[in-house]
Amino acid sequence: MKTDLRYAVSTLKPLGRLLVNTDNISTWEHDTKTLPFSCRRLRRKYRMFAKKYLEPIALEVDGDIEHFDPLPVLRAAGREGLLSEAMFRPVGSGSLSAMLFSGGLTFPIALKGEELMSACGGLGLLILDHELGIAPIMLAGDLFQFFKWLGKIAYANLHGEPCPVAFAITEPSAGSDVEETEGALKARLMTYAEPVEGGYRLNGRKVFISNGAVSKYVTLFAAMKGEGIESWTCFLLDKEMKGFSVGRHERKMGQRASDASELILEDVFVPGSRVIGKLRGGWALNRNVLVYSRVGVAAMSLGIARSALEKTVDFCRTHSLGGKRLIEYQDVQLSIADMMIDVSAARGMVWQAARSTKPYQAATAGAKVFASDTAYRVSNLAMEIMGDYGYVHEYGVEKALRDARLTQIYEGTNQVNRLAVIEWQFDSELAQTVY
């Protein structure tokens, strides 16, 4: 007696067969088919790029970061249009149809984040951090700044001259507190700007800045001298400015291909034309940037989780125990099912948040928390299934676990993001008095 679903569906009448999907395709293909045509094309483009340029070198780079030169990867990403999508054609490579038909500006970023990070967390961050770096210009730059800087950056990247932009808010004594409303009021800021003729003189240090050593430009936040975070202002700095230098390079646990560096400012003169947004408007701008960018981090986490799942499935299909392939054992199937369910649930949250025409705080913060926690949980389960092999570098799941841990920290720790969910919903749902 045949008991599989496809046979069962074949016994239905024509109308019934239309209501049940029996396509024998992967989850990736099934989800891709649900997207508008322009987004399907983008997702396949990102997947092909990741498999061609990132996946073949992922383990080698992670194991020998001291000898890694990021410029060839950035050059390839630039020429393929992955670093110029903020500007639409013909200036950049952005797809207007993908944005319009998906419903949100951040949806293409979500697609790109998952695909690149599924190949390598470090190499993915190397490319994707650029989206965070240019976000202040996109959200608060005037038309002159928008076209001058984003146009110039897009042109350079498309023509094989890597021009990534970094984002700098973290200081030695001010980390996640500047990403949360109450904590920001008590943040100990040491990077400050002093008005001088024609612009501002900046002094101080920023730490743990992703791509700090390789980026050409930096959108950097500094308080006015003698004032607190209420005076925070965003400046666009060029790494060639006198007094601007790179200090310590951190030895990271994961996502190693993207450096985390200290930036040192010693009497750096910044012209007034490079103030992004309003003077003393940096705190509000920073909060909006984080709401916008957390969708990308959620998608990056999703990519790491998917990578761990795929590597586990490949392992279980090719390794045997007691004369049976691991994939044929029911307890292994149950664990893999849990991993598949978690990854699909995370993708649902990420895509829902990314499809919002205007991303809102509770959705993006919630997606970031769930997806990054999922990435860590799935990677940990992958190591349990693979046993001793899970600890071996060549199988990639110990790398996924290390890469996943960072997604629970940057763009605000997950504790801060949970508070962001509460903050957004407090007045509308949580603080109402019930009589």
Given for the second form:
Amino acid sequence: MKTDLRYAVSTLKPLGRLLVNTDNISTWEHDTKTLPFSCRRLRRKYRMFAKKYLEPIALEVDGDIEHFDPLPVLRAAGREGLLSEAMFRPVGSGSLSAMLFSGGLTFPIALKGEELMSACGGLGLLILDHELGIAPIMLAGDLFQFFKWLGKIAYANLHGEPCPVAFAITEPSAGSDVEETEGALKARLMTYAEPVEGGYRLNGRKVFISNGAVSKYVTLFAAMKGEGIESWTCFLLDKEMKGFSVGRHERKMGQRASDASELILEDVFVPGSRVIGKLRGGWALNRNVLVYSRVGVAAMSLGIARSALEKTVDFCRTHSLGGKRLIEYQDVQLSIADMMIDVSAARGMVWQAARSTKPYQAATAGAKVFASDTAYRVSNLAMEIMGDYGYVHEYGVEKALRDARLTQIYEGTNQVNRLAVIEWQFDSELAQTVY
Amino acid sequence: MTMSGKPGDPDVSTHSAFTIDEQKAIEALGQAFAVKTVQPMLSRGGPDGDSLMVSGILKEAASIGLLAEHGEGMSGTETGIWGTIALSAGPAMSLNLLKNIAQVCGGISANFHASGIGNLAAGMFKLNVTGRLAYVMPDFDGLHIMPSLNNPAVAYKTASIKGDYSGSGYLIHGDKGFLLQARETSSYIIALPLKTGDTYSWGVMSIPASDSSVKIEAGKKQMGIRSAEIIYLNIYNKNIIKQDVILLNNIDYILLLSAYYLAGIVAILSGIAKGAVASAIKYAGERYQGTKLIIEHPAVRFLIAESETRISAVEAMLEHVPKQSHDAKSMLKYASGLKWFGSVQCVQAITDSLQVFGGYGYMEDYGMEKRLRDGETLKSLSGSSVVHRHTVMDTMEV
Ligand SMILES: Cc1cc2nc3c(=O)[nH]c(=O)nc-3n(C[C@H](O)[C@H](O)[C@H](O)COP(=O)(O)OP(=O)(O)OC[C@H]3O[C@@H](n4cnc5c(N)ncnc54)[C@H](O)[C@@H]3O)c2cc1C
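Could the form predicted together with the partner chain be given as well, to go with the form predicted alone?
Everything in the complex follows now, all chains and molecules, and the chain you saw is the first one.
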């Protein structure tokens, strides 16, 4: 007697069958089918790009970063429109319908984040960091800046001249402090701007800046000389500017295809027209950027978790033990089920946060914590299932784990992001109850 | 375990255990060696240190008797890490030394461990072999290892390396993947099922690494413990004469070696985790965010406190290992449980300690990412939690 669910469904009356899902498709397809048409198209496009350009070189690049030239990947991403979606067509390549129908500004970025990172954490970051770099202009730039800079950058990217933008807030002694409220007031800042004729003179240092070396522009935050974070201002710097140089390249555990570099400012003159948003409005701008970007990092984490899951499933489908394929063992199935459930839960949270018209801090910070912890947990499970194969580079799950580990640190450590969840809800459901 | 002294039973020497002072002196020697000789390797070269220095470090360790190589006149054979004295004095000293060295470098400690277990096996079975050894545990195609261990006929069917009686001796063939060994290992001690007509038994023998029947593949890029080697060993029809094969009356000593091997891996993990926590406390006491030292933030305090507690739990389990030695099966059950449970705790302690460093923890220069890579590798090495949970269950009476 047949006892499986699909058979059981086929015995229902026609109306009953209509009410039950019998699609024999992957979770990815199931989830894609729930999306509006324009978002479905985008999701498929990102996946195809990732499969074509990133996946084939992911392991090689990770294993030999010294000989990696990021420009061809950036060029391909630019040409395919992945670096100009902040501007809608015809200037850029953004899909207005995807944004409108999904309900949220960040939803297309969430789709892109997951797909690119599922192919490679490092190459994904190389492309996705650009969204973070231009976010201050998107959120606070005036109309002139918006069209001048975003238009110019989108045009260059679309026409085969990669023009990535990096985002620089972190300083040697101010990491978490520039990510959260309490610490900020006492942050030990060392990058300062002094008003001079026609603009500002900047001095100081930023560290750990993703794409710091490969980027053409940097949105960089500096305080006014002698003042604290309340005077923070965002500047759009050109890498060609005199006195602006790249210092040390960090050697990092994972996400290696994107450089993390020190930026050194020695009497860099920045014209007044390059102030993004309000003078002294940098702290507020930064906070708002982080609200948006954390959902991006959450999606990126989700992508890494998925990559660990997919690699494990692939391995268990094709490797046998004791005459049985691994996937047929109940113990393996239990762990893979856990991984699938974790990934789906993270996707639910990320999509929920990204779909809101106006993302809010508790949702995006919460999604970032959950998705990045999920990525780390799922990669660990992947390594456990694969046993000795897990720590061998060519199978890819140890890379997923190394890539995943970063997501618990950048865009604010998960500790700081937990505090961000509390901060945002403090005056609502966490407020003192008055009886 | 009973030692009958019959042929095929191992040699268990009659040395008495160390005095407390001796123990302290040996442990101090391990610590001093780690700091003076191993530490400088890490400050040179890539994230895993200067790999060209490993050979010299091991040589020096062998000369002062820490690294156990086998043979008359070799100082570590008896009292080094997994020196033969462990057969009577128990594993505590070796486990402590592995832990101490791993606080500085897990990879170097793994070299000591692999070579030591090889030495212990050679001493246990009185094999006529000298040099730096590796022990090749029996390996089966399946998640359940106990049915195979309990029955050599079952083992023979799925063992990766086995032997067939050939008249003059045994023809040995098969391969073993993911074998942990010290650099420049000179011989392999192999425990394997043997077939003679319709009868099956367990046997032990040694094969030199330089033998023409031995093919070794190294160099797969491994996540961590890169100063040790994880190799693929292939033996193609090596004929070993009867006199060189030790036939075993029971598998107690195979179980014991497996248990010590697993406990040693966890000792290394606990050492790596201890080193990570020590670094995290130091860093947290120096790093300011705002006007506060980060050690003042409950978030950071909890990361460290939880790590410390996890390590204490694993250390307590490790200390319990010698107490299991009355019965080989429960010893293996205990060690299998220790391997999966202890690994998880130690790796969590390492990753939490890394988190204390924020972004700096992710960069190679601070050594924390190496600790995590080493920990993750050891966690997966020699049986993941899937296999070991089965072993625990399989060794329990139903
Ligand atoms: C690979 C990489 C890429 C990066 N890319 C960028 C980039 O493109 N642009 C950019 O500006 N920055 C970037 N960063 C910086 C990143 O955002 C910071 O590393 C991160 O915010 C943590 O800061 P920190 O490293 O100084 O750690 P610290 O702030 O020193 O934190 C150390 C520990 O203290 C804890 N802690 C600190 N303050 C508090 C508090 N108030 N309450 C509770 N716990 C606290 C933290 O959780 C952590 O565990 C990157 C970092 C890395 C590693």
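Numbering follows the first chain given and starts at 1. Keep in mind the model is a prediction, meaning the values are calculated, not measured. In this text, rigid core is short for the largest set of C-alphas that superpose within 1.5 Å between two forms.
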property	result
Rigid-core frame, C-alpha of I25, shift of 2 angstroms or more between the two forms	no
Core-referenced Cα shift (Å), L15, between the two forms	2.5
